[in-house]
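In structure tokens, the next block holds one chain alone, the form predicted on its own.
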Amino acid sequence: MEIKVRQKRIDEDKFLEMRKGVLSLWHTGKEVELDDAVGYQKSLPDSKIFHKVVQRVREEGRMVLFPRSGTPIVEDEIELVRSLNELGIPLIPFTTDSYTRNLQLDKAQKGLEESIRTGKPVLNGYPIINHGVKTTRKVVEACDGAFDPRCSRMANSLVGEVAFASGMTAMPNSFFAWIGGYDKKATVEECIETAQYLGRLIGYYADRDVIITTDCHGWLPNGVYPMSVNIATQIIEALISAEQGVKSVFPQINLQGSMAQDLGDIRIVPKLYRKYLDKLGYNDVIIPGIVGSQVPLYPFPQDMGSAFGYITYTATVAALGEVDACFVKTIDEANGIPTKESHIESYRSAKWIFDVVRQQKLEIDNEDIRQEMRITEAEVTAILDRVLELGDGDIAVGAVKAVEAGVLDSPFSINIHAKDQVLGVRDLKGACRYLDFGNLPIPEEIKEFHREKIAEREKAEGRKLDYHASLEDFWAISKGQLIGTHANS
């Protein structure tokens, strides 16, 4: 099949084109007009303006929570993201519901009505189109801090509009997090093109002195096993973005359990970052600081001991690598959708950590992280290198083919375009290896050590790590172990 998406900027004529049919979705479409919006984001104070806030932060030595959040009624939004400015926290990832993800806007302004009319939320986020900018910019000039929305594919490109027109200074471009944990059947090459409108539209904003920060996300992890593919899969979300005019990137770091592996990576992932950001010509692209975060789609633990355990720990290692954000879940992420009781408590104990664990400014350095370092280093290079090669140098095109051929691959994907020949688990010390590599191209140097990691566990523990292994490696974390058991199955 010939492979159409290039990594090739869009051309504005066509591309303003383009944003007839975006904005034709929805009648709030209407409310969006660029010259007005570029405007209004250029008239917000730098307390609002994402990577300037992030900057701040780092400059000040400082680390600050970056959580999730959104409800359907404009006033208990406005009220939700007060509680968490009195929190001190000043970057606002604004949830959207499921309807609106799925451009399911019938279904969502029903909810929103039924909202309105009972006082209680009926939807799981805000639908940021239904609303729209009029009503939006209201909660945006009602608090404190940069806003962030958050989507998936379907809804990306009119919610992006409709948040950046409403003075939101950040979002996600992340299309292989669609792959990894939202979408089921869209390919890689209709995800990309979603992400160049998205890249495209950021980049309108730049072109006119106004910088809008994208967030990466790579390829959820659906399964126990290294961050490898993540990280590639992010720093080729960077790339991507980066030719359509996005000139800021926010790394989000996955911490598994490892504090060897989490540090290592936390070290290790803005090197190589900068590396092909200026490989390929994007040295103008900025990388303002690096958010941490709980595993997406890890099983959360349903006791509150053992949630506020997972939740400390996300802190704790948050605090050592001095990251500048951290994203952890509310103690009731397990039971259903957060109150703003638990968003408070979850907050106050990650904070906590942050303020008590950062200040102390500990220097933690040992032969662990740095091998963590150089394996890492080695995966994601070589991954890159190959979709490099694969697209002859065009990183678009080199993405489809790689996803095609398994040399960009996760267990567990839910997409039905991923080979799903991956597989890991952990090993004695807890870190995450490969049981099987599929066909991505791990250095042979690189695979025997995996391969010995997981011989060591093999016998301490007198039996053969197989498929069971990683699904009981999986579930361990939500069961308060890292290496899972036979008795915890």
Given for the second form:
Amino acid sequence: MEIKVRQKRIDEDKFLEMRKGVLSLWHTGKEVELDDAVGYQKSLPDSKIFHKVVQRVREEGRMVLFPRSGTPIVEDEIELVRSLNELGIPLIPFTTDSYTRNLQLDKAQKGLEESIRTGKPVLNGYPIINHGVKTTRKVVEACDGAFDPRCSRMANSLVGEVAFASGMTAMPNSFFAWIGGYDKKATVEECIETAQYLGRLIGYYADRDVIITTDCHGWLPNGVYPMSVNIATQIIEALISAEQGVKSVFPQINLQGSMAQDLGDIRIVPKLYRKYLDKLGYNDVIIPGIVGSQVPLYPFPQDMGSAFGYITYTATVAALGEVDACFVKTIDEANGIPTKESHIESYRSAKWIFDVVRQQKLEIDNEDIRQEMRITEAEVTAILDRVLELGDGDIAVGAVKAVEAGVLDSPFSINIHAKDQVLGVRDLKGACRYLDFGNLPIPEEIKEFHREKIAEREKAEGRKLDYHASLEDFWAISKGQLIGTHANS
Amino acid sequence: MEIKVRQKRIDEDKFLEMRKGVLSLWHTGKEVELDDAVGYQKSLPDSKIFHKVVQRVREEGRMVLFPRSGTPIVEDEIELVRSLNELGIPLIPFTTDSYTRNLQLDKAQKGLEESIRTGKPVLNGYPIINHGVKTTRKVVEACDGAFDPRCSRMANSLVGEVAFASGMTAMPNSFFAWIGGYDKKATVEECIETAQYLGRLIGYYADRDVIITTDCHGWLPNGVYPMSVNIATQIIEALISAEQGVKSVFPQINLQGSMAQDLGDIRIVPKLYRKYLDKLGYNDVIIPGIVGSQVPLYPFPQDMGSAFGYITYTATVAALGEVDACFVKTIDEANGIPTKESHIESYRSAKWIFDVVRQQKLEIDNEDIRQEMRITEAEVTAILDRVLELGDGDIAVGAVKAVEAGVLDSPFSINIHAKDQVLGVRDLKGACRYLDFGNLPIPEEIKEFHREKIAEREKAEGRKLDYHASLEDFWAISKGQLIGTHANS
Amino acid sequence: MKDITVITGTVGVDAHVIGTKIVSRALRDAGYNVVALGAQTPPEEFIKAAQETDADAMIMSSLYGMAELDLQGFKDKCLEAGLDDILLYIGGNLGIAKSDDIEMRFKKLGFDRVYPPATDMKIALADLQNDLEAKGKL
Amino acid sequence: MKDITVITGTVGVDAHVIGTKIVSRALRDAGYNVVALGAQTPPEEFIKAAQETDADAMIMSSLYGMAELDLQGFKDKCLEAGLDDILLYIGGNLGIAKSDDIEMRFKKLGFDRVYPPATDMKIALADLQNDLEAKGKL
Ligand code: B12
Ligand code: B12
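Show the same protein again, this time as the form predicted together with another copy of the chain rather than the form predicted on its own.
What follows is the entire complex, opening with the chain shown before.
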């Protein structure tokens, strides 16, 4: 089938035409008026502007928490963001509910109404489209933080419109996250087109000197395996966004539990971003900071003590790595949407760690870390170069072909177009290695390295590592181990 | 005044005579029968023998929690030690109440009876003397762990008698801890004599092939200042114990919050122990392992999240330092004697950290850590050599003279014979430095180093550091910082 | 084992696909004939697939907390579709927050068995075998 | 400020000396005449020191949880000793576990003010000044 998508900026006229369609999806679309929105954005204080907040944090040598939050009833949401903000959290994420994300706005409306009627939330996030701009500005104005809403493909364009008009100043534009974890049927082209729309919208603001940041999450890491595909796809997302006019991108390092590997990734990822942004001519795109993230989608420990262990551990690695912000979950993660109290206690524990560790500027450098950096760099470079090659220099075309060919691939993906052939396990020190490379274009000597590490563990444990071992490792963290054991299967 | 105490083993006859006086202090003294006790000790499985448990842990490359516990009612105590043991804790500490420790056994009896009557504990520990050997053996037999009771000077001898006869296999013999934190009026000589009694008792068992371990805590660190005096006094305790026949000593590294300094101390302390044990001829005394400890007596955070932060942070540093056991407090520390539930949740969080961090064998080495090692080594050596010199080679005589001269000294000590002239603050990276050296025999070039570090911070903060700054640092950890700020005063 | 057909998937717009993929493979490895609908499957598709394959059980997952909204009237629709003998299992994070009455609420919705988060598949496999035996299907 | 004498210390066999040392210095720095008895001071010694110095207040600390046992009948003994105008303050970890009725229990024992763990001395200094003014002593 012919590939139509191109790495090319959408014409302003065409874009304005497209907007009409987007805004007509729900009646609150009428509340979005671009010139007014630009004016509103310009009136915001620095403390509400994502990239400025991050830059300030970085200058002050501090590190902040970047949590999650979202609940349907406006008053509750206001209370939640205020209490987060009072804990010293200046970056406020904004989770929309799953009906909203899938443009099932009638259902979102019903859920919202039932939540209001019973006083108990039945939606798993804030239905931003149903609430609309006027209401959502109240939330944004309720506290002194920079907002970053979350969505997936279906509603991404309209959510972006409402969010920016409401004064939010960052938003992920991670179409690979949709492929990995949010959208079952969309084609890669459809995903890229949706991302191009949001990029173009942010570009429209940028043309008018309003800088909105895009955080790049990449292909969601649904298991225990190296982050090279995740990082390569983050960079592709950054490049696609940059072409549309995005001027500020924010890398996310997924902290998987091996300190050597995580610290290696923290150090190499911003360099790789810079390299490819510059290589493809986006020299004026800034990287205001980096976020460490407890995102690797491992199941969380169910008991409170172990949950605190995992949260503070992630916070420690992030602080040792000197990232600017870190996203940690809450002690309720395994059980349900966190209460306000769990948010507070969880974030207090992480904040304690950040402040105490970060002040010390402890230098950690060793051959293991340097080795992880070299490996990540070699893998990401090999993957990105192959993608560019597949697209004859066009990263959008290359991305479509790469997914089709399994050159970009990740296990347990939701999207039916993903190959789902890759698999990973931990080595004896807990670093994630490829057990099955699928069709990833990993250089042969690096493949050999993975095989050796796996052979080492197989020898030590006297068994073959396979799909079941991979699952054992996947559950390990929830059971208080890094490396899984047979008992976990 | 003439110094009578000497570093010399107590004759067996004299010792047996002394025992009579000790055992007559309370009626349960009659339950202690030495030959029977030796037999009972020999019947214990390896899992109840402290040094064997530690050696096993070390061989397995694991790390265990070494908590605190003590409650007056036997049934509660049994439940508590069982639940700790079920969490995988093989080393069980055993806190006696303060009336017991001060030989106010009538009051302990009243408190015990009231606790039993109301079902609510009114004593802050387990009154081991009042309970006696028969009852306490039930506690020891209730779970599969090695017990280590805690006491202070007044009741130390009788508590040791009862504890060992009950099957406990370790006990601190830390007379400097009494000077620092437990005994207001005793002279240094009285403290040493009491320690010699316990050492001799352990030596009696050792002569009959029953190895009881002594953990050395040293002069309790009541504030923010370097650990050199604490470490030097630990070693003096080990030497005094060794002369009486103790064959196994257990160093404790007080983790104060600066990773570089704590890791440095973890690495250098066992070497310093070995050096002085060998130097004075106690080559056959083993060091089965080392314990990291959250003992530095800083006030604990009052809120749960920050308390978990502090606990897991300590656990992380200990795990990175590869100690064998770590003593952490509970989330209730600031508020009262912990409930069983807080014990469990607190220890789960620490255990999660131990297991996940320790497996990785992350190598951490840098110039800061090496520098801390050099400084601690130089300070401890200078202090110990001066103590030996003061005693003309007799460490007991030297210790008495050293406290008198302020050659051994620490701030905020309870004992009226301590000089209490030393003071410390943190430097810009959070390491503890001397602000006032008192009469400590620290070499001049090391003093210069401390002064420089303090000058650096003074310059950065634009103020003189003084007693108030020292207090700010002392409270800092409870407020989620390592280095205090003016707001803490 | 007789040929037993089982339908799997997450219901509504729930995107949590990892669990249902693992569940499907475990069922296959245990010898079942599995129709894996994957994530984000509307309730109607579960019913259609069950009709078409004459399925014996549905092993439904929902993690995103909105299953109750998705499954209003589900049992009635099953009955209307002639699925009166099918076993209905559901597992995952079934409410927005942890709560004690979840099992009861989903039993009311017509489910035969309701499982808490992170249930070990071994337990579910044993239950399924028992239930199928009780129905004389095994 | 008029010459006001204050007695400090921890009561019973409580060894937690750090706090009372800091308290004593803060009181001195604020201009009070401080008789610091230190840690592990029996109740009777507090009374004796107060009689001998004609003290205006006792700032007693207890952290080890057994203050209530130590202080049975303390107020009566004070009155017997003629200390009927002395201010009695106590602070620290006053019970074995955190509990809501601590303040009430110690007020019953005769204390004028009862403070929770880790109380900022600034608060206590302000209270003391007020109470002394109310008594016409300042
Ligand atoms: C991974 C994950 C994601 C990934 C999913 C990626 C993917 N490809 O699947 C992503 C990032 C996409 C995601 C998104 C969201 N998530 Co999510 N996610 C998780 C997480 C961390 C792990 C889930 C998981 O995969 N577990 C591992 C698998 C193997 O386990 P499992 O699914 O439970 O299945 C096992 C058993 O339960 C059992 N089993 C499963 N089904 C059944 C059925 C039966 C009948 C039986 C017997 C057994 C059984 O067998 C399986 C194999 O062992 C959980 C929290 C946690 N548990 O730690 C949150 C969680 C489920 N997510 C949550 C939420 C709210 C969301 C979002 C709304 C937004 C957000 N918070 O970011 C979106 C919703 C997306 C959507 N439309 O559904 C909430 C749900 C809360 C609730 N129920 O109220 C959770 C609990 C986190 C939280 N506390 O906030 N999430
Ligand atoms: C340090 C410490 C020790 C040291 C003391 C060293 C020394 N030289 O003083 C040592 C190791 C010796 C020790 C021993 C014990 N301790 Co202790 N210790 C602590 C710890 C960690 C800090 C206490 C401290 O010094 N805080 C700092 C000082 C500056 O604060 P402060 O005393 O509260 O005083 C300030 C304010 O409260 C206020 N203030 C103080 N008094 C007053 C009075 C008035 C009227 C006012 C207005 C204000 C005021 O001003 C002060 C200056 O800012 C606490 C737990 C915690 N809080 O983190 C446990 C704690 C007090 N100890 C406890 C216990 C049980 C013990 C032991 C029985 C055994 C054990 N667990 O090891 C023994 C008992 C010894 C004995 N005979 O009393 C418990 C008490 C529990 C309870 N009340 O039920 C605690 C709470 C820990 C716990 N949760 O188990 N301890």
